[in-house]
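Take a look at this one chain, the form predicted alone, written out in structure tokens.
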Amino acid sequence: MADETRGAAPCPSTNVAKRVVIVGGGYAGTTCAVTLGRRLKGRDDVEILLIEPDPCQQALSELDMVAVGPPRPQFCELWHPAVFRKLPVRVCYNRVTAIHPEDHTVTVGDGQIVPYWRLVVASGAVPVVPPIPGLRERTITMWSVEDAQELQRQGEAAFKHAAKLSSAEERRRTLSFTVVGGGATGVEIVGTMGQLLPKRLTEAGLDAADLQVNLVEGRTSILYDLPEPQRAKAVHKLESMGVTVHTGSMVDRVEDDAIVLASGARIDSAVLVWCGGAKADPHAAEWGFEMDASKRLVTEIDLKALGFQDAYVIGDVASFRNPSKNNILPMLAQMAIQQGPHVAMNLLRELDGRPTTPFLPHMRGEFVSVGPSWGVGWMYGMNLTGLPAIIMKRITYVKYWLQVGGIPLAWKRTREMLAMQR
């Protein structure tokens, strides 16, 4: 969640018998609020209050479309006022600065105290930027539409500067783009770079042969969450686009126009993007709940915060142990989208005086785009590559839009998505 609170409005005060406060408006918080709002239409004894500083949810898996493609930031944004317009969900655009679980209250902005009957913590995650010399000063993280637009701005500036240079060597240094992090976000960004930047250079009258695009991953392979054959196909596709893939060595330091790996290799990097992982919202560590070693908030089997009967934790900030595999669920939108509605249904059960039910996650598949029109992934144990994979990835978008906005939003966004593919 954002740190900015100045200028944010206080949360309106109402008198209700029971208030559900949802902290965070990402995938988990939004799906929880939508599911609960639809089920509670017509009831005036329960208030749903979503507290989130940003009026729109942002989709990380679609940022490459803004970062490298035409400037369509709205494609990566889902506006809360539109989603909740016909639902009994009140949104307070502010930041939670403290939670007092023993008192059943949250503190908002500069000090407003908001009591709750039930609390849902869904404050998400933030990018991890390690203390590598020169990194924080030189890199762009990829965590918001603003980050994607900054990458586009730096790319445009590199194009303009390269056009003035007579030396091919200087042009190559100026047109060097490096993405660090071989997970899904990094591969999607660098894949879109590999497919679209040569076309944009040619359209600008520049030589695409001067372009350098690099992907750096400290582990021995990219896309570690996918089956090995799919990883190999992704590397092959990237290389066919002209992307150089560097694996097996961490970044040691960042210089003005290059990065230096621990192996000693030096990679030209006029434009540097950091996709090196995420960590749970650090503010959550101050809110009085049990944490695991990674500072995610530990949950019970029904997604309630460990030791608390009136607070749930969902999404990236939650440390939920999968009972079938005995592993902590990864930070994936797919898991957040399942947890949000499950908690909403548990809240409805509590309103009716019934016991809550355990959360049983279902990992149905995972898809990663490698460029706008090609992908890799799997579903229900079956590997998919190329057009079928990208189609399945786009279908997951449509399903989410249908889930939170119904047919009108799904149809509108599908038309936009098809237009962007042309």
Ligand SMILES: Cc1cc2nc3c(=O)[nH]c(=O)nc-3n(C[C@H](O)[C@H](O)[C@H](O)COP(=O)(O)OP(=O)(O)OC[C@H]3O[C@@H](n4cnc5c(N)ncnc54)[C@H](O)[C@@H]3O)c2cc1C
Given for the second form:
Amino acid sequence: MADETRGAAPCPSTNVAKRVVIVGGGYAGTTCAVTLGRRLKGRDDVEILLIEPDPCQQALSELDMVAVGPPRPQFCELWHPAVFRKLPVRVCYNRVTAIHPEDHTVTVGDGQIVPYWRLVVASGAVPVVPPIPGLRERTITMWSVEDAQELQRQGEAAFKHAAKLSSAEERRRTLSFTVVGGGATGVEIVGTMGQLLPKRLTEAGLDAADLQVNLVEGRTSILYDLPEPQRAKAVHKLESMGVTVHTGSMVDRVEDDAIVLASGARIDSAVLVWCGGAKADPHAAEWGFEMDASKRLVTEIDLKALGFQDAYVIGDVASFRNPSKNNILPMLAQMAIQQGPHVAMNLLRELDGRPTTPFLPHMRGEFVSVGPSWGVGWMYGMNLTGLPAIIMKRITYVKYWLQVGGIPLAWKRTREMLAMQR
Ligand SMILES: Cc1cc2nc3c(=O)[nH]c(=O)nc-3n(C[C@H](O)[C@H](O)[C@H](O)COP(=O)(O)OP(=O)(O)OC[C@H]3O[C@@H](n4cnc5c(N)ncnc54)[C@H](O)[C@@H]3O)c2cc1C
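Return the structure block for the form predicted together with the named molecule; the form predicted alone was the one displayed.
Time for the whole complex; same chain goes first.
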């Protein structure tokens, strides 16, 4: 924790009648702050204070585009100073280390106490790395630009090492890339590898036939959340790119250049990426709110923390039961960016003395990229495959950029994205 707060500035202290403190500037916190800021311009009785250690939002859903290259993984960072430049949102680049709901205060960094009128907890999730022997020491998770850079670094090191080897067998072992986790994140990362790594190898003068790319999923099928025909198409597409898909056996242990499955199979894995799931921000469990069995914070129907009138919880850290389907919402950016603005509107209603409204989630579709220019998914009950699916996925990025930065941001980033797709 000391490292995480080192060098961070204290939150500016102001005297204001009503302070809304937003903890976390990811998809949920950023959309909440932007919506609130746009509507509270010119009011000096309310302060919006966003507390977030990282000045760049890690736009995680865009990571697949840059995980293996082109060499600009920073593309999926969204600078907060640019997003909030013209909005009445104070951003404090620090970490909330404690919340005291009974006192209506948060502790920032190593001890500054900041009172709030309303609190919005949006501290997200972290990757789960289970205690499989050898895993933690040898794997990369895929949760930030830094992770993508590490994957690129390890990939390049493997290329350089392979270039020096005369034995084809050793080159194949050195150029073995494995992704564990056949959910959307794992498929997106392995799809990008399957499409881009052969090109990179050929550009480096190496033989793409020496490359091994594996996807390992413990369940019997990848992309469990998608309809069956879409899963089969994704497997087919991956295989056509040279990716070997292993399903139905869990990872038992990780060795230096290989993983061993419970079935006994040994898979060369000089570079290993773990996409085996996520859990709610573990610090949030210490903040005094009600939790569900998976340690997400339980919310009421209007997204307030269960039993608290002045605290909301949104995004991945929130356990919200969808009343129409009676399920807990999945950890998805598309849910976070609906919840952020909804809470902003509820806060505005509270400022006007009106009652809050229930949150009604809309799951309009789901798209998974399999390589940078092909995808699978569904929208309004209709299955989409190939180019239409990838276009729909990229449109969701553009919609987000429009939501937080208007036309200038959307235009700038769309141009960058199109340049990268070429
Ligand atoms: C590789 C990858 C691909 C994905 N692709 C998709 C996709 O295609 N579609 C989709 O819908 N979803 C996708 N997701 C899921 C999506 O990214 C998450 O659901 C989304 O990020 C949740 O938003 P959030 O705001 O709750 O959390 P985050 O975006 O994770 O933001 C949480 C923020 O809180 C900050 N924070 C944490 N603790 C503190 C603290 N103590 N004090 C202050 N700040 C704190 C963090 O620094 C972070 O900025 C993907 C996820 C990954 C990892």
